[in-house]
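What follows is a single chain, given as structure tokens, in the form predicted alone.
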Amino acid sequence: MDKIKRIGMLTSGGDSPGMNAAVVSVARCSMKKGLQLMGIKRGYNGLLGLSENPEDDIEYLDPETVLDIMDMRGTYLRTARCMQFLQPEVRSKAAEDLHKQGIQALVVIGGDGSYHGALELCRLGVPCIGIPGTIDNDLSYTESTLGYDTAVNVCVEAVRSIRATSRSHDRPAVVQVMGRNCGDIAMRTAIATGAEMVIVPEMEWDMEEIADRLKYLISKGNTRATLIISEHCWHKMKPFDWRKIIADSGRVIHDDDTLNAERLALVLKLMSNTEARATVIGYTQRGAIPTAYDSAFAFEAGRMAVELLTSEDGQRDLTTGYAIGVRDGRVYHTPFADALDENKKKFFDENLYHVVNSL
């Protein structure tokens, strides 16, 4: 393979704090290595030339451009999901266009879907390096993903404020955090704030047990007990007719209404005879300024990405692509095939889960 002189970089999937810091790191390290860095806009969409103006798809990231985006919220390069990129012919055209523009490799920041796209480009002759950018922390090969620490800190700050108000009014709280199919944000928030209950997508849960626990806590004088729930945890609830509880109270409920944080709080209120209130923290978890940990991880990951692309180690096959992650507290890299191995399951600490729900 010819010596790499020009690389591209994109952010894909959901935005996460620290993406801009990683772009800055890659830009600075690229400049030191004599590489030209091109920023590709809106994820894989930018490879397809979907915008009316070429400048809206790709731009040269000179040092002056990236100087002020280190602590910027969101992602300077924008992000989007690209369903067209699932089509083999579309990926082939994208790889061909990259070669025509002289872009010899890509740095991709995103989650598992973004990694699958990068792996396909590797197979088409475009070496890719992946940086795990997702607040969910749902990738099995890495202990932490870019943005996860920031998201947890946002949630912890929010729950501390909510618990102060809950204490003032003697009201239990139901707080929903993000995490898709991974309960790491919920678990970390619960243990960091002293929350008395937590529900995550990894574990089956029982509405009656939650209500009984809340009643027990209240009977012991804990009138501001907090339940942290992870989004998309509803499918793990044991069969329970929660609609009947709401209907029997005289409130209107329809068969197609789904359970959510607000309705969960209402059911607990009716079952436990207490003024439970719900809060959904939402996108503030994504749009925060990155913590020191995420900023430092972004710097190390960006540096490693450039080192991998410019290394003269003859034993390293760039056509396989590499994913950067954290193992035993240290930043490392592993082939995409290993990072995306479906046989490797994300570790979840069930013992810690039971401790939180029993203390």
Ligand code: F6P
Contents of the next structure:
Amino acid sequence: MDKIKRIGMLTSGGDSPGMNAAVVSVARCSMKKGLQLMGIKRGYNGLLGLSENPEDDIEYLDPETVLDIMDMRGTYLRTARCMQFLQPEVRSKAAEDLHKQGIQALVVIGGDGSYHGALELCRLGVPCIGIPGTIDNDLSYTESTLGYDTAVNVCVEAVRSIRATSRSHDRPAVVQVMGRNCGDIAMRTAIATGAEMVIVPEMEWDMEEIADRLKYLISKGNTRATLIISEHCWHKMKPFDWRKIIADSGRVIHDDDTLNAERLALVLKLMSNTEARATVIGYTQRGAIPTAYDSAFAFEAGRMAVELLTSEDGQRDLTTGYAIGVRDGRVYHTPFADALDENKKKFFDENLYHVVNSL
Ligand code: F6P
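Starting from the form predicted alone shown above, please give the structure in the form predicted together with the named molecule.
Below is the entire complex, every chain and molecule, led by the chain shown above.
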């Protein structure tokens, strides 16, 4: 393979705190190695010229230009979820266009969907390095993803405030956090705030048990317990006719209404005779300024990405691509195929889950 002289970089999927710090790191390390860095806008869409101004889709990233985005919120490169990239012919065209523009390799910051796209590009002859940019912490090969620590800190801060108001008014709280199908943000927020209950997509849960626990806590003098719920926990609820509880209270509920944080709080309020209130934390988790941990991880990951692309170590096989992650607290890299291995299940600490729900 020819010596790499020009690389591209994109952020893809949901934005996550630390993405910009990784761009700064790649820009500075590229300059040091004599590489030209091109920023590709709006994820894989930028490779396909799908935006309204395709001429703005790719820009030269001068380290001077990006110097000040280290702790900027959101992603400077913009982001998108690109469904077209699932089509093989679209990926082949993207690889051809990259060759035409002299972009010999890519650094992709994103979650597992973005990694699958990167792995396919590697197979088409475009070496890619992945940096795990997602607040969800849902990748099995890494102990932490970029943005996860920040998201947890945002949630912890919010729950501390919510618990103060809960205490003032003797009201329980239901707090919904993000995480897609991974309960890590919910679990970590729960243990860091002393929340009395947590529901995650990894574990089956029972509405009656939750209501009973709330009643028990109230009987013991805790009138302001907090229930942390992970956004996609609904499908793990044991069968329970919650609509009947709402309808019996004289409120209107339709067959196609689905359970959400607001309705869960209402059902608990009706079942345990409390003033439970709901808060959905939402995008504040993604648009936050990165914590020191995430910024530092981004910096190390960016440096490792450039090292991998420029190393003359014969042991490295760029045709497989590499994903950067954290193992035993240290930044490391592993082939994409290993990072995406479906047989390697993401660890979930069931013991901790039971402890939170029983103390
Ligand atoms: O992957 C990050 C994430 O925030 C998930 O936690 C959430 O399920 C999803 O993105 C929401 O995506 P969108 O902002 O596109 O609705």
